[in-house]
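Only one chain comes next, encoded as structure tokens, the form predicted alone.
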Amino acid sequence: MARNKEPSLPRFRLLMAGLGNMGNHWLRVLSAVDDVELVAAVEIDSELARERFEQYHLEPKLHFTSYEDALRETRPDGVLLVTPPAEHRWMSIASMEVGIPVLSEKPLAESMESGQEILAAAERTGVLHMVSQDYRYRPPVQTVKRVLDSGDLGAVGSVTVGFFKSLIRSGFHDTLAYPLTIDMSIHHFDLMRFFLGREPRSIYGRAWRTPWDWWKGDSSTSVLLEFAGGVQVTYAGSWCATGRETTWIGDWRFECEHGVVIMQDDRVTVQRRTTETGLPQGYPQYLNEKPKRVPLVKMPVERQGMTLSQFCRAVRTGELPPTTVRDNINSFRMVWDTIRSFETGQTVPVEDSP
């Protein structure tokens, strides 16, 4: 006997705010995706949503330019929110208020105080407020995740990270006095987090502006981390660099206890190490084999293809998705710790979650 086909369930609802750059690459993301009904899509821009409705074919009656209008009017499922940081506050504290879960952008919002109200308004009103860290989805992090945590190559000692890019942006980016370490850095320092599977301890950092720099704010930066164990971490960055960018995720270096993990231009490549012991000297004697080419994790969903279906499973389930406000108010901290650094030239111990 034939069984019965399983019930497919109904189609997400989801409200969604901003259409500005991320809001288009998130249109693209909705587009592909089956199983999410994108109900009111709110923009104050009417021209801006005109064209964005007429690339992506959505009815024009799904327009909104009030939020609480929107939410009011179609109730959804959860809403995504893609506007500018100041703006996540407010929006997410109204959803949370009437019992709608809320997925929003990185960074959480445009400071640490607006970053903890949101958070005692999730654990006040108990709805789920998730952020995007969709850089963790990207198949040579999830690959570096795994030799990792195989303990292949033993304990990691410290890490190196560098991230070049020379990027023109406008809009709220020239309103930042830290424009990388804000709006770019957090998925760096997210990573840093998901990687070690550790709370850092301290922060020291250094920004600055290059002569020839086209950013209004300090665009460039130095800092040194230290993490819970005594891993050491050293992060380089640039948004007005001058050749050889790297991509997205940035370059990184893992000394291992028993080897190194290098993940570079999307690649990721693993170069173990062995001990001769028996020297006249008493010391051992170290021999590297040659660096091999890991191959990449398949993943079927990526990036933030991946934390709009966490989300959707966490809201059906109840089951919490890895990102909640509960575990990124660490990242976002880490860029505010940052901050102080620089401005107080002092390294700042990293408090422990609220």
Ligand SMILES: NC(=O)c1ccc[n+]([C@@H]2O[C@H](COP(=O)([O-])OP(=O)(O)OC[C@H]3O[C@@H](n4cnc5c(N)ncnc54)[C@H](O)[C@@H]3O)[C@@H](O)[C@H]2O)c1
Second form
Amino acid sequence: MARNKEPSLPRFRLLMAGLGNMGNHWLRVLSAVDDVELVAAVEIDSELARERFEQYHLEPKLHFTSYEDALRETRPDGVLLVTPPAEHRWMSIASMEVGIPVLSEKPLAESMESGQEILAAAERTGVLHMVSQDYRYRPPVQTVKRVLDSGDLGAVGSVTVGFFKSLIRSGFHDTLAYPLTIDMSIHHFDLMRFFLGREPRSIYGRAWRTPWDWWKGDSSTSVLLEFAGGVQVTYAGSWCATGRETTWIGDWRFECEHGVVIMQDDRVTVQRRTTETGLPQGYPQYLNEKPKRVPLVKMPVERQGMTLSQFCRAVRTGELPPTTVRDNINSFRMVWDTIRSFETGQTVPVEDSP
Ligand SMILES: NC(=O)c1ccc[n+]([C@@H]2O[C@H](COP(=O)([O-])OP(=O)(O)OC[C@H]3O[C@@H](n4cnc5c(N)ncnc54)[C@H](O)[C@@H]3O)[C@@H](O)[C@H]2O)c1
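For comparison with the form predicted alone, would you give the structure of this protein in the form predicted in complex with the ligand?
Below is the entire complex, every chain and molecule, led by the chain shown above.
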């Protein structure tokens, strides 16, 4: 990892657990930051650890197979969890119990109960727990957020989201009854709350396997969500899609009072409409302007780089990041309320956080 340019600030000592698919991506992110030092990398698969250590030129002494040993022996400034969701609860709690802050990959955990236990431990210990919802920190997403927040197009009335990918994964995904909803839609649900700045009020959804499905669980869904103030969101997604795929963010269309905002293929377009009133028939007439591409917001730090920097800053200054477990439980609850709707066939009212 690169050397610190800022001699006055000690490097942030990070323990990372899980060197799988996403762990590989995180190692790339860590290689590019100056002020974070990897002090331990925990991976139970020693063969995989050896490959990663070679690839990233890491010292063998940084490898641990036991998370508890690594925590105790290195006493890091923070831990980064990139393990499967079912490991997040015990790893988060073990760390917070000894006063060490946690940056966890999404989803928060493998069940609502585990998520609540993590939240309770964070509140009991007063130690920071943050979830890395990196999709918030992508240029097209920040661009849409800026357009909506400017108020230029007036209130948002409804949103349509489409997410279609053909993805083949094994491992922990095989253990999930609703792999798309639990492991992927959490990003989109979190983005809905982020874009709208509102909480959901009710959720109705269906989930299914396609006739050609290669997933063990349900890989396709259709969900209707109502947000505070009556904003309606229609979400359709599949991990077993055929033909044209969307980007990972998905395609989004925001119907607003004075026009539409479209994010498609990670490009953002706005089309305003003007209203002429006082016409002889008494009806207003709507005129659509030409669609305009919105230049993407420039971000010096994006995605995991951003969540990592928010985490280190929060540990150092005490300033809370946007996606603490206290906030994230609201996105996470949307996943489990959606699943409750799949399983009961009912519209599920979303309860406010206690
Ligand atoms: N933000 C994103 O875009 C994104 C993308 C992919 C995955 N993820 C998330 O990252 C996490 C990991 O996903 P993945 O695809 O890398 O999974 P993976 O199965 O490829 O890797 C997980 C690794 O954790 C290791 N592991 C399991 N239990 C362990 C333990 N007790 N101690 C140490 N290591 C242990 C496994 O051996 C494996 O190598 C999940 O929460 C997933 O949802 C996020």
